[in-house]
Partner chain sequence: MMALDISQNKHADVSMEEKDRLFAEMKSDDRWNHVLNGCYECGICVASCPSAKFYDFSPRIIAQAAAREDTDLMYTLMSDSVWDCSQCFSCDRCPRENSPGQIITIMREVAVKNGLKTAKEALQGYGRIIYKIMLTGSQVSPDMLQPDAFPDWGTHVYEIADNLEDWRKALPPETLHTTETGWKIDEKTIIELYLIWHMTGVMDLIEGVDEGLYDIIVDVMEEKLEEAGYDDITFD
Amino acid sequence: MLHLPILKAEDRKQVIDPANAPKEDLREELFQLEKEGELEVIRVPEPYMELTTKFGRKKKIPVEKTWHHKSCGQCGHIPGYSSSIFWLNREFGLDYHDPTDQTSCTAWNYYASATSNPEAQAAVAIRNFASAAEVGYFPLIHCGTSFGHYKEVRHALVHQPELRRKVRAIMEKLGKKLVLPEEVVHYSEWVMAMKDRIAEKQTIDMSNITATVHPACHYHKLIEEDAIYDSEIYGAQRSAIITGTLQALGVNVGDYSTWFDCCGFGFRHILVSRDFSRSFSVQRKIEVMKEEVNPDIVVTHDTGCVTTLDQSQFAGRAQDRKVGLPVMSDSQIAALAMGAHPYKVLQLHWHNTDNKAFLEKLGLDREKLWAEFESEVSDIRAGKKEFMTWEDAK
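In the form predicted alone, give the structure of the chain above, and only that chain.
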């Protein structure tokens, strides 16, 4: 592990002024392009809720009829992340679609290696949007990277006629239309929009829990005007995502000086300089959180952030660094608050950093819960069932 100096970054004063907001309304431009026959717009279905963006625009968040654009990293490394999102939808009895024909957004290729080209990247996005439109559902993006990438793709397609022409030609070969959603919506925005309904169904008291929040860079730093802010949360000078949800659940949210810093993932350097990534994650994030707040848990809302903050701590532990903070997504915390099984649904056994003390602080019988999960696994191994059903997970 590299020994980086612990630099206490000053708290960023963003001074968000609506006068500095982008003058265009991308939705209006989308609808105009639709009138001109350039593309089709997928409308946000009713019922929807509205959240306030960085410069005051009201963003529509669909409650249901959502087409879940899953994350390759979640499905491969932290499956309880996605299953918690689906669990929440089922508990509320909402109509949603889990597609079997979705492809990866390929944004990792775009951000980490730059070996692709704009029309290929945009065509992948449009193919997925078209698949959602064909079954009558609205895209809900699980991954923060996909979310940021798709916002950039949408922005480029609106402003670049030549790119639209190339992508339209690709879509014609696939037998699909060039479609773009009215809003690009991240799952954590849906969780925040549903926070009061989640709190109504809360069964686990979280008032004695303190959490620190890591806002994902690709959520609030790419097309930043589209991120959600709230005047009641840091005076609308930071993204309200996660914090708003945690506060609704009674969690105490602690502030720390390096909140603006990357989790350490950073795409290219997690591939080519992993020691730096792990060192940054431990020394600029985890250790600062422990020294300044000493929380019970770190909560974030992106695949790479959960993975890096959680999985990097083994290296810090080997170097006797101040680590040992469990890391979860907001969907996992929300589901847990409503009584979701920590192993059957949240699948916390996939996480690297020990989360036993956190569960015990919530008053949960961890050994009993683990035995219930092991029983399900034993039945599958014995051939008594093929997989764990939804009813089994309760």
Second form
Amino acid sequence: MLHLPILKAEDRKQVIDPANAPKEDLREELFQLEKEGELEVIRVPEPYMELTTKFGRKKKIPVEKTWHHKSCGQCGHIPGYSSSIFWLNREFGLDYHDPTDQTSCTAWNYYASATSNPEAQAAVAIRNFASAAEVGYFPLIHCGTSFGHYKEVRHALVHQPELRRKVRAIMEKLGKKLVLPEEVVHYSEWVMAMKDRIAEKQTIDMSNITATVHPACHYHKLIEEDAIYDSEIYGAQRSAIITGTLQALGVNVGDYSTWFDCCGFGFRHILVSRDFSRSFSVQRKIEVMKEEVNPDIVVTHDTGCVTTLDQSQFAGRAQDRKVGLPVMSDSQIAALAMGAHPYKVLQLHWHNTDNKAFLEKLGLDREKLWAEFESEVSDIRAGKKEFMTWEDAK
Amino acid sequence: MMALDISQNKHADVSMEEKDRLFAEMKSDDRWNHVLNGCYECGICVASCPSAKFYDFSPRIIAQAAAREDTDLMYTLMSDSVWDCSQCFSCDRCPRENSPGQIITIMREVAVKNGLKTAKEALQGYGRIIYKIMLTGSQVSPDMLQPDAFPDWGTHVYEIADNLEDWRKALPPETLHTTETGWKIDEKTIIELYLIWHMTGVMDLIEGVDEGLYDIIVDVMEEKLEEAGYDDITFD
Ligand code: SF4
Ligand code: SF4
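For comparison with the form predicted alone, would you give the structure of this protein in the form predicted together with the partner chain?
Time for the whole complex; same chain goes first.
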């Protein structure tokens, strides 16, 4: 396989200059439409943090009063991903809302099967946003697919009056308003904005860990102007997301030549053509990471990416490919750094790849920790308790 | 791997009028002019494209055919190639600000809306997913993790399936104790979602590609909508 030389950040820097941004600041049009009575804008609650986007705009990231737009793939198949996000909020004593008045964004199905249309997709998004506004919280999007899709929906609604008219009519029938958030915020941006506070509370040293990062395509390729960049990270040539968080936690981030490649998820492929997903993720991502960096862990920030990179390695192993890297989300790594339980909070037993060596390198007694989790499950089985609570997960 | 056959008039059984009509439908989409601005043939999209690495597939050919308004080739591509795309939008780095991936989204929608045989074939095996998302509001659920559905994910799927109920109860967030949906979703929320599917014509799309699935979905929806007090769900 041909590997391109890795671009070293210090060799070439992108100058972030908001005065020369090639893309508009959508918020100006959003507020104008609000003035004209076309829609209502959900403001980022104060106090907020700020991160720099690709072209230098400051993006507002809420600290709390967040409405957690959960991911079906995370909650369904890798639930420790979501519970780690909630755990972090709780550890900082932040006010958050975990809604039951929330649907999937339905974009996975849309990108996979096209059995939907722009009006339906926008209406599903606005129904969820309206639900957040009704309880006075600000949407924080857990899934990279939902995040990319909602950025597109917001973009389309701002630019297409006819789509606005149709969606407004649908919302009226549901007794809801056409509301759009001032910013579309992904949870990994919240983690990144909180990175120094997370590092202050860090109890597990990660300085002996090397990670490779995979950024989600729909995070930084769709509506690229809303992704987070930093001139100190990859010379602002690539998004700083995840990498910035890991570096704040003392993790050594190794670079590799197929960083920009997708994970192989493919939306429909992961469901009905997994030969493609498996081959791509093993040959274009995992093997390249292994060959060029040989990291202890792969860290990513999206449902599809964790799923594909983690699950595809099983078949790769059966074919003697160079696989065997544990895969986790940045929320799990951040929670782990602050002392979260690997099984009660991170729920690592839902992951496919072996994380034994990684946990042991961090000095964690994996067998003892697993026994603690098993004891909770035994209590549930014996009817001693109905559920494991946040208190039990401490 | 089958080579992509883009020879002229490959689908001779379909009239040129029909091919022109389908292309006109794509072109009339509000997104069309935002995703196609002509093409340099530079191949940057192909270099970024994951599907081009494993299939005989090219986002450049798609952008070219669309820009040249080659309705015959567009029909061939929408009958086959479009389902190879990963919808990753790596091709959005196009220097002409084209988005071959978004052109493909539109092509797929037109293929589904018009009930093309190839779209029906591409969606075979996909009914379970459509059923789940339309009826529960959550596309992915814990109970989908079954060994027969994911044999290539190995033995850990057996372990999850065997322990599913108890492991779900051993999740600290109260909303995640579910097995049939990703999280606990209110009945009222599901009803609102059904109303959206009806109002936006998505039900008609489903009927066009899978009538059996449509009948099952409508049965469940109508019962729930009736219980919720919606006797007449005609929206104009
Ligand atoms: S969206 Fe489709 S055409 Fe574009 S890069 Fe991804 S797989 Fe290729
Ligand atoms: S990157 Fe854009 S201009 Fe270049 S071949 Fe692809 S579609 Fe054409």
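Since we're looking at a predicted model, the values are computed, not measured. Rigid core: the largest C-alpha set superposing within 1.5 Å between the two forms. Numbering follows the first chain given and starts at 1.
Fitting the two forms on the rigid core leaves the C-alpha of Lys384 displaced by under 2 angstroms between these two forms. Relative to the superposed rigid core, the position of the CA of Ala371 differs between these two forms by less than 2 Å.
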